[in-house]
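Here's a solo chain for you in structure tokens, the form predicted on its own.
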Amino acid sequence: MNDQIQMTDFSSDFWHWFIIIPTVAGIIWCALLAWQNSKGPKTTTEETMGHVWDEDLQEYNNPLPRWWLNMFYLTIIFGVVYLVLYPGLGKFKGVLDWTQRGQYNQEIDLADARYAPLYDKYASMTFEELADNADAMKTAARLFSTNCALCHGSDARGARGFPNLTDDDWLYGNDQAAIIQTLVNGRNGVMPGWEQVLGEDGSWAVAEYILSWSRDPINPDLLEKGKQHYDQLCAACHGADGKGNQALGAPNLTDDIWLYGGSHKAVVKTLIEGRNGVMPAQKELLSEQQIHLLGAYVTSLNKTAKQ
């Protein structure tokens, strides 16, 4: 145990000095370099460096311009002052004891003090009241743009693998409790792959049967075989009628709305490989009041899209 502690301390001290020594040496070297180049030639005659171009163009050994050297010295002084005030030399925290986490927490505290009363006001309102409040929806739209638009799009219409929030198709339901649950804890959708059980032929048959609920079948001969496989493997989650199960997040297969594409090829790929959709939890990023406001905004999207 003592050996482990000593090894840890040695490793920590090693990296501490590994940062300090090259940094300080580099600053000193830069200062010496600037000082060396500030000196003029030792003789009164013009001294050249021996480099000649185009027969008569020569390089002279003259000191650097004073304005350039002064800027260089100011840069060195700035670097030294910065390393004294702020962390940058190994484990030395700096005179100001500044940390990026402390800066972040300070900014969060300032934002909370400024916006908390507003969010508290919105938290006391129902989803319906918030949907009718233009200022609340503007604030909610900014929350959505920051936290949700990357996946669901700025217009909330989603993309391949990311649900459209403006239609009536909801994997887990669109009541207030379901939406808040989704935002707070996230969702993990798991569709198992059936390649070992169905094979490619069986997967095509099941796809044919599933798609027959929303369009004319391409190969009616596969429907009976597909139904048999569906009843054995799929009905437990999606229901015998294919209407889905919001308690499980199992989608409705009869409405011709497809999260990963509704072509025969896309459906077969889903059956063979399965799908794993993840909606990240927002409870570590947003407060309860912000989630309440964002939930109201999400429920309003469907109404807005229909107008």
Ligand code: HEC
Second form
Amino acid sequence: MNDQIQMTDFSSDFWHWFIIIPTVAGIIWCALLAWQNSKGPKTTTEETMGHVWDEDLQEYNNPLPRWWLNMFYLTIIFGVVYLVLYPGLGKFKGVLDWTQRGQYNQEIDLADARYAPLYDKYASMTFEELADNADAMKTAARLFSTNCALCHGSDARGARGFPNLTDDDWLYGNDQAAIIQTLVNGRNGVMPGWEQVLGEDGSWAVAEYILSWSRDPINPDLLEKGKQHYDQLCAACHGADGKGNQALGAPNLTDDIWLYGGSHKAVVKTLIEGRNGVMPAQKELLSEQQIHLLGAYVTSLNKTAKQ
Ligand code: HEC
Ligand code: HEC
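One more: the block was the form predicted on its own; return the form predicted together with heme C (HEC).
Starting with the chain above, the whole complex follows.
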């Protein structure tokens, strides 16, 4: 595996010694203290330290119990052995050369080796075959919750700015090639801001016009003006009929499904500020086979949602 997890680099020697000196001094101090206390009378005596609390509570001057001292020595030895074997003393890596990153990568490699035959089998199946395979979909659901749910939600229904993957509205299309392309290389929807061109009034007029495709207009007087702006500025990307363009990721504006909210206010905000949705590329994060399986999962979500 590559070096995915970077560890803190103690770049200056100051921090190196800042850790080593107090740690080693602390261990030596503890050892001396224990040794000091193990000397003296081996048997219990009646002699007291001369302290009295609560009128009659006194402290005898007796040696520490042997078992307790031995435990103390054992912890000191454990600490020393640990610091020799594992990283802990400043930049010293420990003689075992163990790292968190190494262990993580080892576990990932193990998992990869274990699941590789399974993924290979899935990779040779079509999306339809995979969607009908309960085991495959279970594995895919797990992959989805680790890698995708953060943004698209654990039920894949999305949130503002993150598309719902269970409905029939697709920014970039849902055929196999489009989904794979979305996952492998990511997507970046670029909706320019129109504040300079339309201003506040123009934006309300265009919002009124595009919203009239899915609901009754609030202010019909604005429609004519809105249509003019739309035909001139927006039709190139969203289409003259407002049905969008999947090659650009320009959403269908007529279906009343809104990535960024469908109130007049939300649409005006979209128009004035623009929007820039980013679906991160997965090719560095997931294997080709995992992406194939997830692609099948995404298309299957749509079918299950309709049942
Ligand atoms: C960091 C957040 C984030 C993560 C993680 C993420 N996505 Fe996305 N995804 C987005 C955004 C944002 C978009 C919309 C991009 C746009 O607006 O152009 C998107 C778009 C998509 C689309 C296109 C939807 C359409 O309508 O065409 C699919 C399919 C998709 N994601 C699937 C996935 C899968 C599967 C995963 C897990 C491997 C995943 N995403 C992980 C944020 C994310
Ligand atoms: C260069 C192409 C382009 C032009 C021109 C353009 N848009 Fe967009 N528009 C997009 C893209 C791409 C998105 C999706 C942004 C994203 O995924 O983050 C979008 C998103 C939107 C949204 C958000 C839809 C939702 O579901 O929330 C609205 C509303 C919108 N555009 C309206 C307009 C209007 C009105 C105009 C003309 C004033 C316009 N657009 C001009 C490409 C364009």
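Remember, it's a predicted structure, so these values are computed and weren't measured experimentally. Residue numbers count along the first chain shown, from 1. Here, rigid core means the biggest group of C-alpha atoms that superpose within 1.5 Å across both forms.
Two rigid parts turn against each other between these two forms; the point where they join, the hinge, is 113 in the list 273, 113, 133, 190. If you fit the larger rigid part between these two forms on its C-alpha atoms, the smaller part is left turned by 13 degrees.
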